[in-house]
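In the block that follows, a single chain appears as structure tokens, in the form predicted alone.
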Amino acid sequence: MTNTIDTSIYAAITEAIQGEARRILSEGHVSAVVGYAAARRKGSAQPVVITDAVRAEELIFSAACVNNLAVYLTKAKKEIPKTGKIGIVVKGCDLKALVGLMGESQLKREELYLIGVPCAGVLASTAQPAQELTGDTIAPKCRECDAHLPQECDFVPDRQPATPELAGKYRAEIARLEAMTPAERWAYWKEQFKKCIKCYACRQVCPFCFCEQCLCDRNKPQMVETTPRPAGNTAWHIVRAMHLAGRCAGCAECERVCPMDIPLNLLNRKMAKELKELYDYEAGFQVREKGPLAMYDEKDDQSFIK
């Protein structure tokens, strides 16, 4: 069954973005602007940053452009200029994640031109970058998208993003594994973990693993094994997914990267579930400047202390 998407409006949306990138740089209201432009494979994109409004025809959206370029304004910032407005292109599960480290006053709304993708969605795997996104081929995370139309850009191209009814993969697997017992779904992760090559791709591409030097990288005293055993693997996802609870903008790029194919994601969600049910809390658009797990309330479940 392949379902098309219609994508149709990415064309109108490429013109669009580069319009206003070249309007902004072009009038001094940014120093640079990170989005997308097209990779040497046919039909593939990457991330790009351009500072000169003679660029601006390079941008692009399409099924291709994968990656979150949050983790642009966190470490992988180097080409970023120190001074300035930044504009950055952004779909909408992209956006939650700015909104976050906003939150985390890791960036300054003010030192931001926020672009907006209406989002139909986006290819699961770029192996092959100019397939048809399909149900069959779109990304598992876009199944299950709230954010087709980004919120408080200072741009959005005036554009409605097809949003068909696609079945939850989340949501069916995280239901499976909730009908499992504690100890079939301890040993389900268990053997997930004991894949893990401690590459950590997950944490180079989260825009929430921030910190110049990880607690995990740490030998005296060691907080984490750092070499991919069975006891280190689980540690070290275990520690992580904790860090992230309440964090995650489920854009699912540590699952997407991850070249064991561990569905972290699939981890994410379920930590996400958790706090929703427990304390009406999830990653959104409104900046918040503590997570529910950073913070004590008086009306907090204390059922669980003995």
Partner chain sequence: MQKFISQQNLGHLLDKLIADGKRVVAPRMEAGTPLYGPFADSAGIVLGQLPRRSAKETFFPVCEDIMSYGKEGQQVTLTDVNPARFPETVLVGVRPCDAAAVPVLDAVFSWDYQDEFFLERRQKTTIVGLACTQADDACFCTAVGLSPADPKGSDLFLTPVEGGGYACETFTEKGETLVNSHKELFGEPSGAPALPLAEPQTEKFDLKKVKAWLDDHFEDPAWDSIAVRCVGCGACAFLCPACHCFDIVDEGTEKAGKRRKSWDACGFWKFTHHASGHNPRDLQPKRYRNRIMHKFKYYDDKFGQTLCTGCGRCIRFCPVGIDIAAIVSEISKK
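To test you: the structure above is the form predicted alone. What is the structure of the form predicted in complex with the partner chain?
Chain only, nothing else included.
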């Protein structure tokens, strides 16, 4: 029995993306297109910013196109000129981040040209870029994807992605952690956070970490210990999880890029689960001004006030 996932549509999608990028650049609809291009390592892909229609042929889509490119549109990335309309290649999961950024007034829909990608899944960080996409090599987030086809884009290649049923890893892992005693759970996270080296890759790839200066970089006053030690590491990851609660839509970039294999998306999924249970709220589907943690509603549950 093979658990190969059919990615044959990616070739046609690549061609369609190239064509559309060429068209919108040459007709002057956008000043740049943020997408993916092939890189040196076999099968690998990397983010690329293209401003010249001639270079549209560099664009690709494959199972190695793992990045959430939304990060390049935030004010955290000053290198990308944000003049005029920008085209961007988005998977369904990436689109949720864009929707969130619009809700937080970081982006305007009319300044974006969305090239949506029908997506069957991308590779896990543990896989080599040249590996075939299978039930074993697929990224954990793709196992429980509910956005294979991005909605309301300006252009989506007319292809239907294969969406095999795969057991959700986050749900199972959260259930496992919830079943632990607080002491056991503390021990688990302590061991994970001990590995953290404060490289801040998790922060730097996160589309929602767009603060001009991160609170955790401040030293006057120092809000969180900046050195990579257990106490400061734990504080950093808790601050991060809380700051993203109700905002994170689960692109799982933080977890993918963590060079110390800390399962960071578990924290985000757990917070998302709480938000769903308490406020029936899910981030990333609608452009809303404020998430539940940033607003007050008389109907909010107040039973915790004793």
